[in-house]
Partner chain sequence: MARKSLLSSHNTAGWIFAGPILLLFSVFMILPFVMGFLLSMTNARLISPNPPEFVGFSNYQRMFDVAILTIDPIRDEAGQIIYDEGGQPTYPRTRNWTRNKEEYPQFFRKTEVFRFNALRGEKRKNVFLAREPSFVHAMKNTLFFVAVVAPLQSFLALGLALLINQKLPGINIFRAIYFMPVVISMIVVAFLFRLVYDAESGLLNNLLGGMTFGLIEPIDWLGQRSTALWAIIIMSIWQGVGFHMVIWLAGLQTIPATLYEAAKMEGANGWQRIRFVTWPGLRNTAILIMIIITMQAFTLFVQVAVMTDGGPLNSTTSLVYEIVRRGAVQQQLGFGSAMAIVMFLIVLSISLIQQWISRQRS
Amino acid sequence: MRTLKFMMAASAVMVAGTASAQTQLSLWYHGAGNETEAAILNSIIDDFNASQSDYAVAIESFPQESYNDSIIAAAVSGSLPDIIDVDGPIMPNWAWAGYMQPLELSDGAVDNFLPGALGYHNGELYSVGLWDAAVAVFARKSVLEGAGIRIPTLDSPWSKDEFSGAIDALAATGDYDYPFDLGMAWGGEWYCYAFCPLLESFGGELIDSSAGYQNAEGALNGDAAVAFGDYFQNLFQNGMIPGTNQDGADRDRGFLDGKYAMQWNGNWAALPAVEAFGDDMLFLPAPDFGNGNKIGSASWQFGVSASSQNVAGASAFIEFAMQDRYLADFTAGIGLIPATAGAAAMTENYAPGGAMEIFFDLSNEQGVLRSPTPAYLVATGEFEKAFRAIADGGDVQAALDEAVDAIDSDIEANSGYGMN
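Kindly supply the structure of this chain on its own, in the form predicted together with the partner chain.
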């Protein structure tokens, strides 16, 4: 009922707002069902509304699963709110399609922000994240040492052979259902977020950046991409990684319960792991498969809708929310990586010496953007479909070719998405 109470409070604000000639700003958020997140965001909104008399922000929460659908329906019908939140890699599509307009922030407002938290399209800043996210190899020191595996560092990550050796060694212990877990249970955006950077480390790419993001041919189905597909398909087929039929609850609990020796997971899942294993817990950088160790960057960010008449007010709210203390609140509440070093210092886990400090460095040093082009919207779905097919034992080259054809047809049908 918390949300309902808040809605009543929000409508009360609206009534009060009309009386004092405040401008109403609506804000849509993807976190319905997550009480902690809602509480933090609500406190920011309350503070903002109390801090000035020109604008009053009211929030509406949506379930994440259907959030993008709701935005698209609203864009089709011209009923977008003033402020929206948007998943980083989707932003270029929404900017291109005309759902969003550039932010009007004061000079230097984003100077200290992690690059992954800033959403640029065609050279303009459209969105800012209060946090970033990072994935890491979750592992336990005692387990790795017990199996005689070197503990990698950012400067010296595992090579491909070392990574394969580690998996074989952990499998050989016979203590685990699976030596490694990629989280195949999580559908949707997780696939490209978690695996496209690994593809890049192999030397492939989702969409060819060197050709101005005009095609996927050669990038997603070239030799490097096929090598990537073959490598992971082998791991699936040898029973090293749970496949696409993994249950969501196993994904959440498997590592903590000792079913999986290691796990490819995000910092949002780090807090329970630290609580479970304490000092034994390790968050390791991505392996270097030949072209550097990479992870995906850019998480959910705030932007202004194209139909908003109040870009100044909306930008003012976003800038207000960008204060270190709010960034720190989100971090404390849901474990995300604060977007500035200043905010990181204010938190227990990300401050120097904190249990999750490593994530700040992982994000800063390994983070790569998923192909920042409007074509990403279709490409990510096709990548997911192809990677599922690979995990399910399908022909790697054929799966990648099929994805490439779909992506390239889509780019052509959209006249290059204005990227040239």
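Could I have the structure of this protein in the form predicted alone, to go alongside the form predicted together with the partner chain above?
Chain only, nothing else included.
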């Protein structure tokens, strides 16, 4: 990485003997309407603007639902801001499309960051996140012990057989509508984020990383992927998991209200569970289905647009925002995982001994990126379509083959997306 240097544009220099004006940097953010996030980010901007005399950042916020479309439209019209935020798995597509350029950060600036908070494309760092997210099996100690189920740890997760046995044992109690909940009421990015790592634990993959992400053939529809699809489908067919018609309110409250014995959910939902169940609450690692226990990683991150003429200043702001105290502020405000251990130690829930400490370790030790290729943007939609069909009882092989055909056609149409 290049050592970051503050530079002043000649146009910013005022007449001799007077102070120089700050070069204006524009920042677009996806969190319009989230007052807590806005307050934290604005405080960082105020601190940065006051900390030096070269640059001044101004923010414009957009609703998350329209943010990506706004970026694409701005890229087409040549009006991108200097600093953008981007959902981690989408970043490679935006880098490939020419929306973003590599960051210029100080040497060692990201050494202590969680891997999932760093956005690399073709070996270069394009984005950095101020937090990460992780999923876990939500369960209660008393419930598992009452059913004679071993409580797994990071070092000793459930095997496939143990996980299946736990679900069977919980179903046998007759105390729950369902022994497990995967969150089928949610759609979109949840599917790839939540389920792709489980596919990888079976030995499959969304797009073949060993072939340079040039095809999904054999990865998403090979024997391992079909085995995962069959296993996934059987959970629904055997009445172990609510299906795609799950009510959204049940997804949000089902575990808390005792309808579900266990739930696959993220750290963003952890605090209400801790408040409801206290020391009885457990956040457990993903089962190991044969190729390691894995969960998704990467959340929203900051980067510099390709059209910015102020990459040094934009990178300077991002590096300024990467301070542990600001990471801790975001964690306190919105509950997501701080991106460094130093920041985690400054928080109540993620510090050693905190109620949600396990999520930092889960992200660090189990987290896997969602196929870091520009093809992901199409592949994630095809994955959702396939696994909705599988959950609804469709032919597993046919659903996966259809997804593979669409993904591989997209990769071919884009000449492999320039992956090195």
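Given the structure is predicted, the values throughout are model-derived calculations rather than measurements. Positions refer to the first chain, counted from 1. Superpose the two forms; the largest set of C-alphas matching within 1.5 Å is the rigid core.
When the rigid core is held fixed, the Cα atom of Ala172 travels 2 angstroms or more between these two forms.
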